[in-house]
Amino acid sequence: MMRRLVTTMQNLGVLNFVLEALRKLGLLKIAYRTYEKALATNASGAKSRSQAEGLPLPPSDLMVLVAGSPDVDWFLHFGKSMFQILLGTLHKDGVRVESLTAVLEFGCGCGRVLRHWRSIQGPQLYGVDYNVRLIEWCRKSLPFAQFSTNTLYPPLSYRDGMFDCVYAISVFTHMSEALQGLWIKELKRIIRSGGYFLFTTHGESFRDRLTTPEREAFTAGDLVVRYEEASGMNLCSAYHPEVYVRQRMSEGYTVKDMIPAGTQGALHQDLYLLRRD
């Protein structure tokens, strides 16, 4: 119910202007979190467990944290095509992940991707997230990780070149332009030269989704925030040229592949893959 109401609001474009009224009342974020609370609640009670493969489920409220949804199917689903997807981008460009010794998932949320490692015999696998209940529910249910917070800004706790591969789903769709700054930064310092960097961005496939200005900043190469206030949050959106990608987020990495949305299982954002030089 929740859900339709607020699509009907935005086909109306009545929900932009709720949006900005809230923000210059600077009730925007605790507004979000109250119709995240609201989608978990209004969730179905039965949920599916034939695709969990004997792990613990989340509960909605955390599923609706890191997916925007309380659905089980949609959030089991995801993550293990996802899964595929960044195995598949890595083979293709001849890496084997049994060989790898030290996998990051960063901005794990509450184990949608990484859940789906366990099968994996060979690198030892981590995930990190700035909400300290995400963290603490994956600890509990996914033993086979070692899990860690980490505060809105760097650093991590972890030591230079640490990892042979890190990764972030819908990660930087998510953060203001100066705090992925900061971040790319940071997770160049953990990545070992050599080593891979993939992540997704929203790209050409949501250009539809921008107002005018929006569109011709896009066009012109230029990333488009919205809500930076609420970086860390889903409410925030980051709109990535490739462009931008390759001439801003790229520094001291060979992009090896960009696969667009749309063009394989449950990628509905670019993904990009980097080797780190």
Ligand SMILES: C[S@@+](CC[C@H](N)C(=O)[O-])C[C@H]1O[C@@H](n2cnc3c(N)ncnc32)[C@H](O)[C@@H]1O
Contents of the next structure:
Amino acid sequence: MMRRLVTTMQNLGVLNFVLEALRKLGLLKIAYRTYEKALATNASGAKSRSQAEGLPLPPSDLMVLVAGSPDVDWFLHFGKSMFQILLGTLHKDGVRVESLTAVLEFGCGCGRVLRHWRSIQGPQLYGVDYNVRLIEWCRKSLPFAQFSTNTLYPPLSYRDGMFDCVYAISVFTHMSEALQGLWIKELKRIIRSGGYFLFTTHGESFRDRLTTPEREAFTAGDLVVRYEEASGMNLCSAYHPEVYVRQRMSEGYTVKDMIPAGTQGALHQDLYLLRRD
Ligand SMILES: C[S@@+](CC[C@H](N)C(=O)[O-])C[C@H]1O[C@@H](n2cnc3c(N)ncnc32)[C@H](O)[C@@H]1O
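Just the form predicted alone so far, so send over the form predicted in complex with the ligand.
To see the whole picture, the full complex is given below, headed by that same chain.
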């Protein structure tokens, strides 16, 4: 019902107008949280609960916070596909994940991807997110990994060079440029020399979503961010041209792989694999 209303407003071309009005009234974030709550009442996909591989499933409202949908099928399908894409991308660069010592998912949500690491013997697994409810659920439900909360801003409590792999799926896609800069620096601090950093962005395949002025900025190589005052929420969305990622987010790393829409079958976001110099 709620999703249908938003789609109708989008089709009528009035969605941006309504959002802008809510923004002016200072009600944008509250309205978005209300929208997310309404979405969570429509849980679906119960058929695939058996594919949860013996691990609990998060409640619908937590699924909506990370996936924008309470659909269990999508939650499980996306998580597994993304996990396999991560492993495949590292493997292509000669990395056997079993030989890693410590792996961190930054912005791990309710473990949509992290839950699939349970089958991997070897690395110590860590997850961190600024949303306390998501982390509380992970602590209770995914005991094979260690979880912490952070604040919207750095730092993290981990020591310098502690991780040989950090990944962030659909996290920089929801932050202002300033906040992204702070996190890029902080994650670089905790990745060891020779370690890996994988992350996804809304790239070229999201061009159609942009307005004309946004598209012009994107084409010129600029980062486009909508609703940056809602950084950390899915309402805030960032669009990264490849040239921006290479010039502004990769300092101190070698870009080992860039797969346009590399999360195909999952999110269609671009996937970057960087190795710390
Ligand atoms: C779209 S969700 C993706 C969650 C998870 N990576 C996944 O793929 O299921 C974005 C996640 O980033 C988290 N997040 C956003 N800003 C953050 C920050 N500054 N520090 C830690 N986590 C953050 C959100 O709480 C949310 O769980």
